[in-house]
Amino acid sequence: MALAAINLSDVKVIFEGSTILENVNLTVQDGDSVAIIGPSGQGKSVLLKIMAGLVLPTEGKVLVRGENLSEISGARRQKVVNKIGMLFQKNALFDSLTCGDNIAFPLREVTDLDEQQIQKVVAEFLEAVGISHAKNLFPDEISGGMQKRLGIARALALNPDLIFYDDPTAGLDPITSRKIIDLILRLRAQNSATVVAVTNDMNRAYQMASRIWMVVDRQVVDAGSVEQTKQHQDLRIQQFITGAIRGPLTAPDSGAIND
């Protein structure tokens, strides 16, 4: 039986004495496209970083392809990490590098490709995200939507089969947001990749997700497919997706932190 892409078992996260997540038991299968929704400050980005191995849980296990990243090191860990791509909330681009060199950076760091091969990969990804003309421009010389496209290109440069997106359409207008998700889905299909994305935009969650999770009250609720989410009986989910005001969405002692 094939290993799950990600498996979380009895995960608990405590920051500075506050419990952020507890009793999290979830699985992401190969080929899933999971959207993580929920109120601001509940730990959605923390959950994403835990699954990516960037933050360690206080308790419990997080397995990526059957490997616990907190227990392995060296070449064994690097092999797993090289198959993970991540787009951070603020894109995390290198302002001092051109768009082309931003994509080239991970290729130079972890591959044995020569410069000619690297430039070929850079050109392919710039074309894939539709910003070939920006190769020699710096991030502050291109629009927010183009910066997001550049961040996606860099996240995919090593051809990962497991990709994490932290709010990929934050700050973008609805038309650009839809185009960004269309791009994510197209590139996902090309690599048969598994995608996990945080978003506060339900339209984008519906557009991209095969499954939807909600982070609320220190829990992660698997709301199921898009249609199952729309019909879910949990009032917190209905309140969030409809924007209805029915009193506090979460318990006052929920230990919320900024996403």
The other form holds:
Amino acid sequence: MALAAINLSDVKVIFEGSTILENVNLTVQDGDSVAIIGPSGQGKSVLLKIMAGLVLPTEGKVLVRGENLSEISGARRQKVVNKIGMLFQKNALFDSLTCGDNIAFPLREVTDLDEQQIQKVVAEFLEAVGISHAKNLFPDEISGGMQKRLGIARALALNPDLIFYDDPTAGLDPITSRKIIDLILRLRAQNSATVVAVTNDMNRAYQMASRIWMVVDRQVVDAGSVEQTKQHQDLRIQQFITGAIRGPLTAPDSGAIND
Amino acid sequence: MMAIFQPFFNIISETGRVVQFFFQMLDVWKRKSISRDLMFEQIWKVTVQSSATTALAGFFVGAIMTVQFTMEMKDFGALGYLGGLSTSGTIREVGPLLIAFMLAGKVGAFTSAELGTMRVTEQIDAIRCLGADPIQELVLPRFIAIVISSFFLLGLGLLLSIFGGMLLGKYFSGVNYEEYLRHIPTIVSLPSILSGLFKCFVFAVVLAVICTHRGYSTTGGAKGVGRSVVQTAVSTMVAIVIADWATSLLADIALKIFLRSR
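What's the form predicted together with its partner chain like, now that we've got the form predicted on its own?
Once more the chain from above appears, this time first in line as the rest of the complex follows.
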């Protein structure tokens, strides 16, 4: 039986005395495209970073391709990590490097390619995301949409088979958001990678996901496929996807959304 | 009752984390190579950043030492030893301390803010995610640069302090340049120089490990970066004074052993 891409069992995360997540049991199969939705501040990004091995859970086990990232090190860990790509919420571009060098960074660090080959790969990725003209510009010299594209290109530079997107359309106008999601889908169709994306934009979630999870009240609720999510009986999911002001998420005793 | 002791517990646990971070750095250094380009870039940055202020402060330290010693030595008719004594004092104590404070105020705060910003903008996470080690890429080049640059800056500060002392010696104390310089080689002994270099090294290590640790472990956005910078400034000043006491004690013991062996 093939190994799951990611498996979380009994994961609990406590940060500065507060429980962020508990009793999280999830599996992402190869080829899945999962959207994680949920109110702000509920731990969606933390969940993503746990899956990417950037945050260690306080309790529980996280297996990526059958390997527990907190227990392995050296070349064995590197082998797993090199197959993971991540687009960060604020892109996390290296502001002291040009756009071209941002993409070249992982290639120089991890691969044995010579400089000529690296420049060829950089040019291909810049072209794939449509910002070839920005190769020698610095990240703060390009627009937000172009920064997202650059972040995506850098995340994909090592040809990962497991890609995490943390709010890929945050702060972008609807047209640019649409273009970014189209780009993610197009690149996914090319490399058949497993994708896990955090988003609060339901239209984008429906557009890109085969499964939807909702993070709420320190738990992760598996809402199922897009159709199942739309028909889901959980009132919190219904309130979130319809954007209703009244409901369990905004109840006075709810920790989810309280102004 | 426990609340009274909480600040002490915090200091102890923070010290533990700094020491742990230092050993983590050493472990990475042992296993992985550091890019020379990155290191030289940082050495250049640190040295250029602090040269002007160190030179200015060095000049006035020499001037202050000369004025202070003049008052005491005039009564004993020993003004001829002015240059030797003030240079010895500068190289043994004031120089390393001055360099450490200059570096703490400027480079320490800058490094902490730089790494802190990289942490809160997730650049450090991105480096890990892209298969590199942020300690190897970001922390070690800065750590090594601070330690190496501190010796350049000590030399610069010392030269300027001698120059400042000579000028004040001539126009305030009436000691001409030749007289001022003549006793420097006789009074400034090898143990004094070694003691100064040892202190310079220890202060630079203390400063470098604290500022890189604070920056690297920043949490809480822009506010967190500000908090890290303030904590770096306060912690390094206190740690350097404590390190000064410890190194003075060690230097004194070493000097006694050295003198006994002759």
